[in-house]
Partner chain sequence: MVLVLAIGDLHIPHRAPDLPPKFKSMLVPGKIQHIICTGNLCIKEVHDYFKSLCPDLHITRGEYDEDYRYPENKTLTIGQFKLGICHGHQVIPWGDLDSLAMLQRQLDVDILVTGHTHQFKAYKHEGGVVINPGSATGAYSSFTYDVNPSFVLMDIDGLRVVVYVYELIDGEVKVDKIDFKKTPTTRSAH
Amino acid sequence: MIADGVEDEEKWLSAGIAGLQQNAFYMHRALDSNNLRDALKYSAQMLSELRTSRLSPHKYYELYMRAFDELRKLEMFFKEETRRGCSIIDLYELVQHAGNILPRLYLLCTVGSVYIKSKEAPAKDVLKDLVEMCRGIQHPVRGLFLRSYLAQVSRDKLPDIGSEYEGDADTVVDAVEFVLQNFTEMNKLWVRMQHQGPAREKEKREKERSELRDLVGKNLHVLSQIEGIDLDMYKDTVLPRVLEQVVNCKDELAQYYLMDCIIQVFPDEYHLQTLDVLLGAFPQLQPTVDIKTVLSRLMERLSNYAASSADVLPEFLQVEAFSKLNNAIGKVIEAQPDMPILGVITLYSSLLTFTLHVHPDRLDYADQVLGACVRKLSGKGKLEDNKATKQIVALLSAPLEKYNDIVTALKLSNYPRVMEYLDSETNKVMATVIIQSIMKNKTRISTADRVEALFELIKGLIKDLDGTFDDEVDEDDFKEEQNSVARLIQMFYNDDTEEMFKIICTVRKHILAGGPKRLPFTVPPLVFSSLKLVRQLQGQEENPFGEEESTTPKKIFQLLNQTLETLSNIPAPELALQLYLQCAEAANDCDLEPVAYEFFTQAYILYEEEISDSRAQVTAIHLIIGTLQRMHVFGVENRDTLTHKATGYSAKLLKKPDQCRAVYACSHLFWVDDQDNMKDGERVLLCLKRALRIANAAQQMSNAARGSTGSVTLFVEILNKYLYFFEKGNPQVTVAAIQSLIELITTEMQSDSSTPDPAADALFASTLRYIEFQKQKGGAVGEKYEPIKV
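Show me the structure of that chain alone, the form predicted on its own.
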């Protein structure tokens, strides 16, 4: 059915074009022979093709454009005729004898154009005559194209200031009156289109009307190009007349399009000076008009105008633009109670952008906008409309982008209240945007109050908003979110130790409420921030004034102990153990022996009770040995206790090679270079001998199980330890012991039962080269190594 209609329309268009071309051919022949009567006759017949009602606006436009091209040639002929002496007035009357009104008016407009150009009559009189005559066509499509033609041929002949047609009698008022009258009539025709034809084709007609809108809007563009329209004329005549037509037409499509046209074609400074009038029209529009988009575009234009130059900002203050826009938005929302929440948020988002551009120093204005948004959202619960939540993210991102400083945004009291209306997923997105802004701008958050306010904003990342952890959360996304929180904690800093301690307490309060899954990510940065503060306070263990309130390393360590207890309860024993050892090392640097001992005790308890995986045990024992080796704060008794425990743990590891390596690592606990009271050669030797026994046992086990003694790597590693302590001057490590170990390794490597191991061979060869190198050094070192035979 639709296909048949399209085919029929194509046939009618083809017939129309054929008729038009045929008459155009005869018209050209008449023009070539200067036969005026035949030219008028055939041109009228040619234009009669435009009388059709069968074509859609799109097809009618094709026909019109062909006729328009022919009329340009006819106009050139009329100009030639007047030069040859033909009276333009006679010509003007002659064309009015055409039989049908539509061809008559097209010819009249064409001759009228030449008439104005000849200046034989005032332009305003001819224009007035033409615009009145065109009322003879009341068919919407034919009337619109006729008046569009009139606008086209007259646009360069308006009596504008500086125009050659200005004259004594003509003023810019006449030009404005002509364009406004043409605009008014065209708009009436355009609106009337919706009532033509059956109701079932309403959607099709609306589409056709949408295609014709530029014909109407062109008049407003012409108005904006008239040089003589100053601000006063625009304010007193042009804008009120245009708005009157817009409001009175009561048509959704026309109102939306024409309001948008007004905003786009007229200058920004005119909009600013006539805000009252322009904004007053919005509540009078039809409830179905998409006012939010039009108002948003107006605010966007004004924002760009404000951003273009600092010189225009006083104008905004003078006309109180913010309060007028704010009031207008309120009225529009009241006038449209069914406006979706997306529309409301979009309006306030545009107003906030406008405020940030025009009044960046007025935080109260920005807060006012957010407050108005909160009032409109109240009672709605969490937003479920995706577009609305995205718009809120845009609204909340605007202050961050403008100020590049979260500290400024934190001063906006309504900022967190708007965030409460976001669902948990979007809340996380917004929290991530805030953290990214802080990281990008390297913003330091330096007071506990600001940290508190910031955590209120990003609570979507630091705790489960609905009280339960969602098992469906993507693990990688979760890790990325928590890592961003960890990076954020590093941005909290204040040189004042008291304030920094308050910041740490605030952070601790929030992250401990985050649930067990988050603690492994958020506790470490808190611990290291606290240890950083401890380093600042080193040497200030007791406050000279004896104030209980003052921050001391001891107080911070107490806080850390409580914090790490929660981590070990998750459980995350490996991480907790590492952090306990870090704290012990810091306590060591502050000469707090009881505190350091307590941290070590907690680390040992974790090792014994929580860490059962053999690999984790190996890592943990080496961390314990490494940390303990650097401790200088312990007295003999405490150190012996901890050292004894460490060596005991080492000997109890599951795999023999792990046992061996841990035991020979323990030898370093009894020999610390820069501390004479911690050089016990006998116990070093005991550790090394014990490591040898374990290495030997490992070989025997390998031989029993696999029939080969396995690699000699452990023996070579122990040989390196012997050489280390020999070089450091341990009297218990003798040349004889080293020599016998070298011989043992050589024998094992030559044995048939040993397993070939290129890595062990290379390590042994490298060790022997080292001994040779030391020998060649000469002096005391050379003498020392000389007895060793390799």
Given for the second form:
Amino acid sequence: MIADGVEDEEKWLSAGIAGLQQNAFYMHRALDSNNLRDALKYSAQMLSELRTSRLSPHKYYELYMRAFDELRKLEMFFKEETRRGCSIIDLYELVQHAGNILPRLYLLCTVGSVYIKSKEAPAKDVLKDLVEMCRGIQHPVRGLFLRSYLAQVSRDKLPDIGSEYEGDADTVVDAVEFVLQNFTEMNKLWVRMQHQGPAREKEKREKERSELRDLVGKNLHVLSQIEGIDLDMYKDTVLPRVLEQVVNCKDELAQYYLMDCIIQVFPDEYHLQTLDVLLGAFPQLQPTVDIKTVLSRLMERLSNYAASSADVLPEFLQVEAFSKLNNAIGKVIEAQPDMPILGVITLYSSLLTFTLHVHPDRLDYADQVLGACVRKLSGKGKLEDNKATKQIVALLSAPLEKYNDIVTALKLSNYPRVMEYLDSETNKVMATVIIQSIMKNKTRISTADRVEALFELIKGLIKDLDGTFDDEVDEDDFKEEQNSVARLIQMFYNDDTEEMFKIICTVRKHILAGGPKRLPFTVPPLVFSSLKLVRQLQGQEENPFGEEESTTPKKIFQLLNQTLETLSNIPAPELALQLYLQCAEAANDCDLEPVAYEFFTQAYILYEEEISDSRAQVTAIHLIIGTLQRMHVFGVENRDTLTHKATGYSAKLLKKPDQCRAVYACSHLFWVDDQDNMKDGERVLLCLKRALRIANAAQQMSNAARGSTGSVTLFVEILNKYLYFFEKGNPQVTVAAIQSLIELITTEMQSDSSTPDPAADALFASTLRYIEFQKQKGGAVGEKYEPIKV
Amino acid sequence: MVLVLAIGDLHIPHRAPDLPPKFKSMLVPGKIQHIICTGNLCIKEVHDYFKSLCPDLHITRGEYDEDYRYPENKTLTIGQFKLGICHGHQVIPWGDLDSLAMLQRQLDVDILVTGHTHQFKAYKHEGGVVINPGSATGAYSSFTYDVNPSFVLMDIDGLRVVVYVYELIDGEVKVDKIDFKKTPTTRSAH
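Switching forms now, from the form predicted on its own to the form predicted together with the partner chain, please provide the structure.
Shown next: the complete complex, the earlier chain at its head.
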């Protein structure tokens, strides 16, 4: 049935166009032969096609446009006629003889246009006549198009200020009056459409009405372009009349469209100055009108206006824009208790943006807005609506972007309260936004209180919130999150050591609640912040009269010890071991021997009990030896114990080459350059000899397992170590020892059973070159090296 | 002229939040032909950042690096020079130039780039040059109390390499340069 209808419509339209074109043809013929009577006859027939009721607005428009084009030519003819002496007044009267009213009125408007141009009568008189005569058409679609035609032809003939049509009798007041009347009538017709036809076709009607809305809105546009309208006239005449029509028509579609039109079309300064009136209209509108969108758009415009130039800001203050808008929103929300939460938040979001632009220094206003939001949200529990949560994120991000400083945002007491209503996913999103803002602006967070407040806000990242077990959290996302928390911790700093210690304690408290998955990310930055604080304390004068409670390196180390214990529950032994060794070095610098020893003990326990991967063991051993080598705080006994253990571990590594290398590295434990009592030549040599034995064993093993003795590279490396200590003046490393090692290597390389290894050869060659070079140096060094034969 | 960036020990996010902004604005993609990284980045984001500066990226593993697949050491040839990279925690005593020279002999390279101590060093010995680009973020180091963010840019041209060191001192970037020339050595035939 409907398909038939559409097909029919196409048919009627084609028929209408055909009829129109045919009559137009005859009309043109008449015009060409200056036959006024015939021209009028055919034009009237042509315009009769517009009398149809069968077309939808969309199709009617097509017909109308063709008629419009033809009427332009007719108008030109009329103009010619008057120049040829035909009286325009006669013409004006003549066209009124047309049989049907619709063609009659189109022709009248066309002649009227020429009439006004001729200036034989005041513009206002003609316009008034026309706008009232158009009342003859009460059919909505036909009437709207007719009046639209009137508006189009009269557009450039309004007696505006500075226009040629302005005179003593014609003023801008008349122009305004004309447009307002046309507008009012058009709106009435438009609204009437809603009530025509059966109820079941309501949706279709609304769609059709929507297609026509610009015809009505155009009038407002025209009004906005009239130069003679100043603020006073707008306030006294234009706005009240327009609003009167909008309110009285009691039509949802019209009200929504026209309110928005007013806001978009007239200048922002006008809106500011008429804010009371404008806002006063909202509660009078139909309850189904989407006021929040219109209000939001108004606030958006005003925000942009405020942002455009600082000069306009005083105006905002003068009209008390904020409180008016705030009240208006409050009233709207009250009047619509069923408004969905998305609507409420959108409104407050727009208001907040407005506030931030117009009153950037009034934190209390911003807080007020957030507080109103909280009140509306209370009792609703966590939000489920995706769009609503997105809006809340936008709401909360606005102050961050404006102030560029989380600290200012933290001063808004209602900020954290709004965040309470976010579900854990969105909380994390918001937390990430906050952290990014801090990192981007390089904000330093400098008090424990602020750290506490901040961690409260971002708690979704710091720990698992109640009832959420996100096993589905993407691993990469989780890593990124936690790394951003780690970076954040670096931004907490205060020169004052007491405050810094409080900050560290606060951070510790929060991250320890984070659970085993988070600790490997969050503990390291905490540790290093603490070690930096230790250094700072060292730099300060020791205060012998200091209070019991004041921070000392010892206290910090105790805290660190307890913190690092938690890593062992995860388990994360390699990381824990590295951090224990770092702490040991720091304790070494503070001359705290027992503390350093305890850290080493913990590291060793981890090595023995938890680190079983071969590669990890090698790395751990290097770190242990490297750290121990630098320690000066240990007494002989302690040092001996730790060294003995380290050497033991080295000799027990899985692969022989690793063993060998670790053991010769241990030789350095017995020789520390800048401490004379730390130079034990014998034990160095013992170590190196042990390394040699291991290298030998490696060779034999290789021979047994693979049939060749493998590479000599380990021997060459040990040779290098011999040379190192020889040069340092270790009396136990003799020229003879070096010589025999060189011979051993040479023999091995030439032996059949050894595996050729270019790398080992190169190493040997460069070692020998080194010896030569040292000889060439002359002086004490040259003398030393002289006896070595290569 | 071949530009090689030597950089490392950023320790992001354990010890530093990010590269200093003044460094970031200097390091733009397209200007550098190779990046040599001593290790301890520590996370993938830093790796990706370097990759975006220059696709030819060589990294060795530092003890805190998240990625276990980086090698312990690496060698590569650029122009007439053989370069070696190693983080340095494996060479004991840490920072000891003689021990580093031994590593250089082991890797058989003209230029050895290592890190770990967070102290810039450029040292010439008979076997070649040892360069430590320091820490690009000025991260905490048990080695020294005074860490300024630094990195190194090497300009390799024929047998000559100019080492530019960029240090951030009191908020200002200071540049220094050191010249090294390689003498074509005659090695005994293998």
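Note that the structure is predicted; figures quoted are calculated from it, not measured. The term rigid core refers to the maximal set of C-alpha atoms that superpose within 1.5 Å between the two forms. Numbering follows the first chain given and starts at 1.
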Cα displacement of Val733 between these two forms reaching 2 Å, rigid core superposed: yes
Threshold 2 Å Cα movement between these two forms at Gly343, rigid core reference: no
Shift of Glu609 between these two forms at or above 2 Å (CA, core fit): yes
